[in-house]
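First, one chain by itself: the form predicted alone, in structure tokens.
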Amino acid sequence: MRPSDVLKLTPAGLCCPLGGFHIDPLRPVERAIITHGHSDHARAGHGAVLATAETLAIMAARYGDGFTGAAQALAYGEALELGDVRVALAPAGHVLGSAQIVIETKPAAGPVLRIVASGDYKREADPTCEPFRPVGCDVFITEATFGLPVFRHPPAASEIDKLLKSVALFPERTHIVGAYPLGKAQRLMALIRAAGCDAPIYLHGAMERLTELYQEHGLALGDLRRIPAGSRRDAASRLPGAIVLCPPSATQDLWARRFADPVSCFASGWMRVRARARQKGVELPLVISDHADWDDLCRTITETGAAEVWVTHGQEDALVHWCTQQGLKAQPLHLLGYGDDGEAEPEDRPADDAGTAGAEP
């Protein structure tokens, strides 16, 4: 059996005809397996959804309990037979509940063929989610968000140290940190606490619901507070010396001007590109990514032992070229419909001036 018999590219995304499901489909389908809860991968309206319990909880929090006709949770390492294939999930290390999808053909169809679809993943340790676990396979489908050699992420702890040193240096200013509401924001909170900072962290309204979900799953994030109501003239609400987390768009919105001489920060792997930081008006760029960088992409491909690699949504051509240099068969998938910059969320809309509306649908 060939890999193309197991997974096919359709207008809705990757489809497994033998199992009767799509992976992170772009439009409503009869059965979907979802890798993680970011809205460019997890959409509402499918007939049935299979995912980790955490991803299902995230989807319910975002879209309501009726986000699918039927929801089924699958734990890491647990196997399930769907049609003529066996499916399992393995940790992806991207956000809470994120998973790689492991697909195996049945022995009756000939030699077993194993395909692993990575979804979005990272290799750096993250206290907010299960760490990535390489899975040996014949075909590895990898993301390539940061699939260029220029992208080598520094340790996240060193970037948090930059933030805390800036807070200490400018106690009269508010540090407003743009971070995606699912995963990145909670990771920043955990990293700030791990660095020994126990001061209150103030949250934009868009952060609250998903942060509460992380806390319900056992993550201790310390003293988190709502931003106090007030105006630009109200000294008590200007929060000098504080760290405020908000959706990225809010850092450049009128909402941000209420704070004390704000320092605009943005936590993203794209902050490695100085032109992007300047374009977004970021005063303190923090290179903190929830995706694998170039070295970790290459290392992961090697660790899977895959002889064939499919590269998707990102810098595909460079990684395909690297794979062919290693003697691997490789091809780009050119999947469309995922985050434009690989880390942005489509619902990251400008915040309102009250600080309670924001990135959540």
The other form holds:
Amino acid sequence: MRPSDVLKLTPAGLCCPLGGFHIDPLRPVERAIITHGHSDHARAGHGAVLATAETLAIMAARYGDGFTGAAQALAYGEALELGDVRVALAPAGHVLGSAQIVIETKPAAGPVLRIVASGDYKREADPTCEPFRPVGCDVFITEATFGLPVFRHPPAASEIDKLLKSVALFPERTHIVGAYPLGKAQRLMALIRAAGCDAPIYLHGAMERLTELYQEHGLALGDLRRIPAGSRRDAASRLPGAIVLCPPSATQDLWARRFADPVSCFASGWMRVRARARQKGVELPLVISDHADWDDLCRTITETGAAEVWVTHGQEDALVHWCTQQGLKAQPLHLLGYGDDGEAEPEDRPADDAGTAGAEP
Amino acid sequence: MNRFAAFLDRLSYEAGRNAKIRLMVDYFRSVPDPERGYALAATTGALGFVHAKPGLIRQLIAERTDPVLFGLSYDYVGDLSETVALMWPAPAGAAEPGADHKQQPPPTLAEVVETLSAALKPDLPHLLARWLDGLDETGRWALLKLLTGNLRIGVSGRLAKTAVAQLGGLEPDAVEEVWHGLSPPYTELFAWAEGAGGRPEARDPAPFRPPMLSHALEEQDFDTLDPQAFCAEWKWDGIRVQASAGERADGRPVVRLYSRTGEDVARAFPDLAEAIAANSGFRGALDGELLVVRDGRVQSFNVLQQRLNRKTVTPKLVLEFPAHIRAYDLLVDGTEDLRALPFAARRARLEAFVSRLADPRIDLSPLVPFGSWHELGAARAEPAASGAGVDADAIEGCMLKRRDSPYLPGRPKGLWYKWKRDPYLVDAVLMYAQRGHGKRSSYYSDYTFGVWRTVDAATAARELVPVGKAYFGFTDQELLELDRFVRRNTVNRFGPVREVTHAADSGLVLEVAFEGLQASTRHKSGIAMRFPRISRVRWDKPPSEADDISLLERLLAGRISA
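I've shown you the form predicted alone. Could you give me the structure of the form predicted together with the partner chain?
And the full complex, kicking off with our chain again.
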């Protein structure tokens, strides 16, 4: 059996006809397996959804309990027979509940073929989710968000150190940190606590729900507060010296004007490139990413032992070239509709101009 | 070096002046000598060594990376130094745990600067590679920017000196006074600023004296100022320059041409500097305007600009753009410091000094006689008919100086005033807006504006063509209103830029003030504005009534042929 018989590219996304399911489909399908809860991967309206319990909880928090006709949880390491294939999930280290999808053909159909779809993943330690576990396979489908050798993420702790030093140096200014509301925000909170900072962290309204969900899953995040409502001239809502977390788009918008001479920060792997940071008017870029950097992409491909690599959403060309240089068979898989282009997830965009109470109409 | 790099990195993103000073003070306080002194030298552009050429950097990275991957990366990042800094591979063996190969320790900034100043060109590739091996991404970026002489962190020499002054209770001007006698790593200067040592001796035979600056004259000032107490001069549209000349212990002359901010620009004007050095009558320091004078006639700023910022000064350039100083003050005569004397007394000394020089390249800025403010106002309106003659094109108003004013550094109150010629005005239409930086990063505060141009004479069809960009001139209240207008009238977004509705019957007219025009091939309109700012927001005016480009073209033609 050829890999292309097991997984096909369709307008709805990657489809496994033998198992009768799609992976992270872009439009409603009968049966979907979801890698993780980011809104470009996890959409509402599928007939049935298979994912980790954490991912299902995230989807329910975002879309309501009726986000799918039938939700089925599968723990990391457990396997399930679906049609003519076996499916298992392995931790991806991206956000809470994120999983790689392991698909195996059955011995009856000839030599067993194992394909792993990575979803989004990272290798750096993250206190908010299970660490990535490499799974040996024949075909590895890897993301390539940071698939250029210029993307090398520094240790996250040193970036947090940069933030805390700046807070100490500018105690009269508010540090507003743009971060994706799912995953990055909670990781930042955990990192700030790990760095020994116990001060209250203030949260934009768009982060509250998901942060509570992380806390319900046992993550201790210290003193988290809602931004005091009030007019922009109200001293209590100016929060000098505080760290405020908000969706990336909010740092530049009306919402940000309430704060005391704000220092605009952004936690993202894209901050590695100065022009990108400048373009967004960022004053304190923090290179902290939930995606694998170049070195980790290459290392992971090697560790899976895959002879064939499919490269999806991101900088496919460079990674395909690298694979070819290593003697691996590689092809770009032009999946549209996913991706971290440095902006917020699509559904978080309304935060742009609305934000919390007291913002401009 | 990594500490210096983190400092540079943060500075490069910071827009606010005070925040920049705070970052520098913090750095100077927490980093020891000589490291901080070399950092100060780097930010003030005072480091001189063989600069690495981009070719060398390309060669080093080509030896270490795959050409396809480098190409894709460079395309994405768009900056050679940054691409190399990010892509530079970890030295072989460094990543393996327990490997014998010890990783290069990161160099200090002092090591880099001191090694480079003694290095020969052939040593560069090896040195550079060794240092890059030892540094992290930001460290490599800073090193490459330093080595290519291309820091661009938006810190002026003045700002850096202000930060040094703030280490103790010094005035920035006090630092300026001793600055030119000092050299990296400025150990004495830091000791003085921190109260651990005395004032460094001013050993420079031709030191910089911080210039005296003026205030803009405001309408109500005429009620309180007595015309009899003031002298008036033309305000020249050139470059403020302080020509300072002295002699070394061995008798060799030292000549410096300082800009207003204390940068020595003598290298760009060798014709002047050599003439001064050769003229033993010129020992001291005078304050004046640097101009280009051709056939006895002062040329406009546009002409002067063609001589500025040239990397190499050719004999042809010197011949075509002869540099000239129009003198208006004498600070030091021989070795006698005149700055405490009243203006009138200094003026008498200046007149004697200039006539003694007998150099056609250096002449006096004449006094403009007047009996009342009204009379001076008439002269300001018509300089050509009021004694300036053919030089009128290079005059941008009048200067008023109290007869009894000593020469004080900075901008003291009540002594000197500038009364500038009224700016040119044009009614233009707002076309695009972009967010500002720092405090203004949530505001659409940078405005691109255009005027009408006829595209088809037969149908009289017109289109708007952009002619400039302005980001100040409005009040905070007006900014709020402009920002709201942009948000509500956006018709298109291109990355950070918003296109704002601009048609004959819908849009916003901005009255733009500017100081002059230049022909420009870089702008679609063929025109570049000097110093444009928003002088009024014309909420009342429909865009169809904004000005036509022919107005600007006539103005440009007039200025060129005049």
